[in-house]
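A single chain, nothing else alongside it, follows as structure tokens in the form predicted alone.
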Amino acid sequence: MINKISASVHEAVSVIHDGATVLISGFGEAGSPIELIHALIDHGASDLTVVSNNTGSGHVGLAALIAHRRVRKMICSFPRTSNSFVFPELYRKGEIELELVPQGTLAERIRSGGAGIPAFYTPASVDTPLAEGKEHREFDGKKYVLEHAIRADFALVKCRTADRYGNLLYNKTARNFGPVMCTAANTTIVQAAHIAQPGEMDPEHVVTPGIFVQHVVHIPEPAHESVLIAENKKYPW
């Protein structure tokens, strides 16, 4: 019988080794999986390249990931919000790298990766500084740039409702980047709120099916960033 449940985050996460690609899921805290990055931490590897939209917030998540030199290089849309205060710092030391990439493009890339596309033509970052040194062709009358697709080792990605067999449901906008990242890495570990009993959740509400998934941890009481932050927290505890 098929089970994936993993019995904890440090468990889940054992797997990732030094040097790997992590696409990490969210929008801002919305689908953020603050456990899975902490259990992250602790397991202890670095030199990792991590794909997500922004660089994370205050001293947690992403962010203290980030604080504790784990992380060689984001590729994201934004890596400065309002609360975030490690990346900005270590990048103006150029002790990390950037690739910066639009939001949209961003996305596209992920799920190409996950289609078995290698590449796409966008119109987004025509003559701009992030079209530099990539190819454009003109379609129409109109210029584009050559994008690649993304692909991972591994995927830390948030839901609200898992089974067994991982089978995944989002909470509104946490459903943000996670479904398409589950079908771009090779290793996808989730943490869900709800673990749903056999024949308890519904196949046509099924977003991400159970194929693209390895590990599922339960985690009953997600932390929140917001709640986090204005508590001035900082991983480890």
Contents of the next structure:
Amino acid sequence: MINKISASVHEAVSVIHDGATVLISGFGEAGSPIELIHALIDHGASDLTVVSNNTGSGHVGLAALIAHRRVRKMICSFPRTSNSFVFPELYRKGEIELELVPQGTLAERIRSGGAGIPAFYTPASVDTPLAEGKEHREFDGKKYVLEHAIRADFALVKCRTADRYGNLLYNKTARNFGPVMCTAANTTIVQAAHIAQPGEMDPEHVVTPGIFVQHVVHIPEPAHESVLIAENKKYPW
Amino acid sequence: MINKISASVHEAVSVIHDGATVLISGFGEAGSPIELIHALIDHGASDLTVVSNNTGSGHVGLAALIAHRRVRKMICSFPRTSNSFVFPELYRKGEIELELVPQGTLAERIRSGGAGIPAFYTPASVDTPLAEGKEHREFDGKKYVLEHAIRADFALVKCRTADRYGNLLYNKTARNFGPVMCTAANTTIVQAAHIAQPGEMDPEHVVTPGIFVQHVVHIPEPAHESVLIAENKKYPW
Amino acid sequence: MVKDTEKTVTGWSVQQMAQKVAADIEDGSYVNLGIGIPELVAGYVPEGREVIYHTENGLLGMGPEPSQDEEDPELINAGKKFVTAIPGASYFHHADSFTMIRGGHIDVCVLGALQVSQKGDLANWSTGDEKAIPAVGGAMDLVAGVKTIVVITQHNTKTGEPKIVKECSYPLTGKQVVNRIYTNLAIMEVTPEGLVVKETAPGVDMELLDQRTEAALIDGR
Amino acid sequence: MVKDTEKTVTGWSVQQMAQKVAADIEDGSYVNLGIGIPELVAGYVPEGREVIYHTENGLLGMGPEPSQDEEDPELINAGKKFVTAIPGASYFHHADSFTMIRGGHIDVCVLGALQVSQKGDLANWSTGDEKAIPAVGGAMDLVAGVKTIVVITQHNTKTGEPKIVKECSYPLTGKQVVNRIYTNLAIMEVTPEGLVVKETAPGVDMELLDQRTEAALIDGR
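Could you present the same protein in the form predicted together with the partner chain, rather than the form predicted alone shown above?
Full assembly next; the chain just shown is listed first.
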């Protein structure tokens, strides 16, 4: 019987090795797999390359992972937000690398990684510093830049509901990067607030088919990053 | 008020001009917009380039469109099936052009057309006759071929349910090429068996967001191609 | 030789600018609003028009701000503010969201600017300051893909520097991408002939506008 | 100098071949079955194993054939036959379906063949006949993307020609893509050293196999 549900969050992330590339879902706090990230901090893997739209807020979640100096390099589109202090400070000191990628290019590079497309052309960033040094090409008289797929060792993704096959449903705009990230990692680890029985999800509604998911962890009441920040929490507590 | 619902199937297809490129959804009969195709035959546009996975069966739907000599060129992955006679006969006589494309490459070329990606690399068809004369390139020691996006003037798509915004739900494996084709045409015309009120569809379940659809036609009981063929029907009746 | 009037004329308020932008958005348009002043535009859609808002983090059919007890940290816009979803909305993932943007499906994008050039070049993501944390978000995809790019901005910086310039000195977001510019002083259109002034705010004439603008302007009022 | 036994030995039935293939598919595998003989494999999954079937027209979790009154023309497989969906299934569009294929997410694909070469080249879509209507479907994507490509085929054509050859004479579906070959006479594995015979059908020895095969064979039984 296929059963992708892990016994614990710590077991689920225990496979993550030093030097790994890790995709982390979320747009701001929406969709950020905060319990998986905290378990990753406990687990201790370091020298990570993290691909995520932002760099986390306050001293919890992704910001805490960075604060613990586990991240060598961030690949993201928007590394600063109102409550992000950790990344900016390390970046200014030259102690963390940054690859800045336009948001749509980031999403498409990840999708391509999952879809076996090694590279594609996009008009985004042409004639800007972000396209400098990259290969350009004209199609129908318009300029495009070649962008390469992102594939990762692991993906950490938050969703609303999962079943033992790894089929996933998301919640509103917390869906964001989750579905494409699930496809682009060798091992995708998902935290789900609800566990459904197979067949409970209408096959018309499944957003991420189980084939893209390797491990599911049941986190019934995931924390809200903004609430933790308002409470001045710092991980580990 | 946005209302994309057309008064009639004939009004909906009346915009299609001679020489147009038309995407037609469906995998075999599943998802084939047979009423839209019949209206297109009545409308009379010719010299069409049609992009569809197959070439139709019997003497109805896409096969009838081809039989009426409205199609100059087919772009498809599998132009013959058990009941397809029309295309094979014209093809053997050299009276219709064929661009044969691997099925996954066809889907990805259409998706790219809809996504503003002019070209991408794929491993499919490398070292086969279908890649001959195309640009090849190595990424990480593996060979890939460059494929170009397909964009069309029109898309004819069948779905189960639509609302006035053009949001769509599909039915089972009749979904197939519909969602990507909706994105890749200047004008997407959809036939829907049911019309829903805005908000009736759960926003989590919408498969094609309305932005990709221009016209919706209500066809309450669409014909089944296989039933028509079993009855030896020929369009126009 | 700065006249008194030049110093005191402030032109339109940001609300009035937003109203001008909204008036020029056609019924049935799909619109993406940038963070900040562009968000005001949603409040001024004229009676009888229906406009659908897209937010690049995965929602088409974004509705107004929720009441405080309806706030949902998993229903936010690209500026990470709480929003709602209208009946007829849909959620989707980021690659699909940027299919809408890059694929030319969004009709209008309203963005803020650091600088706009007379050729329509836009700089709105970085001042090039070495110490700043560079952050681009979806701006480069938006200007590359959306059919009409509208800039809404103060005509000058707080220190009086021109923002409508001959050439942008800041790093570009995109080259020749802006179609129309709405400032507190004027509405301008980028044309092959140059930057054409379509309307000026009360108390603003071409002389004053030229003094506040580095770009060459064509009077098209 | 053809011996009597060579003419009469037919080896395994297609059902037995399908059973051999099924026995070698691991528990929990995601499997795509080609049209025809490959479809038989689904009937022989050993007790206690759960295998998920993918059909490239947009279904993961394909179940067995429906009863006649459950047949739904909008629920079909890649061979356009009526199928069912298991609890835990999902529907998706073609680009997502080929993300599964091209992206390396499918574990095993079982395909028929016109010819397989000793290096694992596969020809299964065209005999190159000028009058034939060329049709490729998803075969080229499958062989390019799926982790393990298994061929199930009669060892020889109806007229006795070898199908396991040194070099394919028919147009290729893919080069060096096949991992294992199951015929009525033997199970063979494509290795860097060459084509290794892992098992032979009752009454089949290497001498008979060599006579029925154009490719060079290594006895690895």
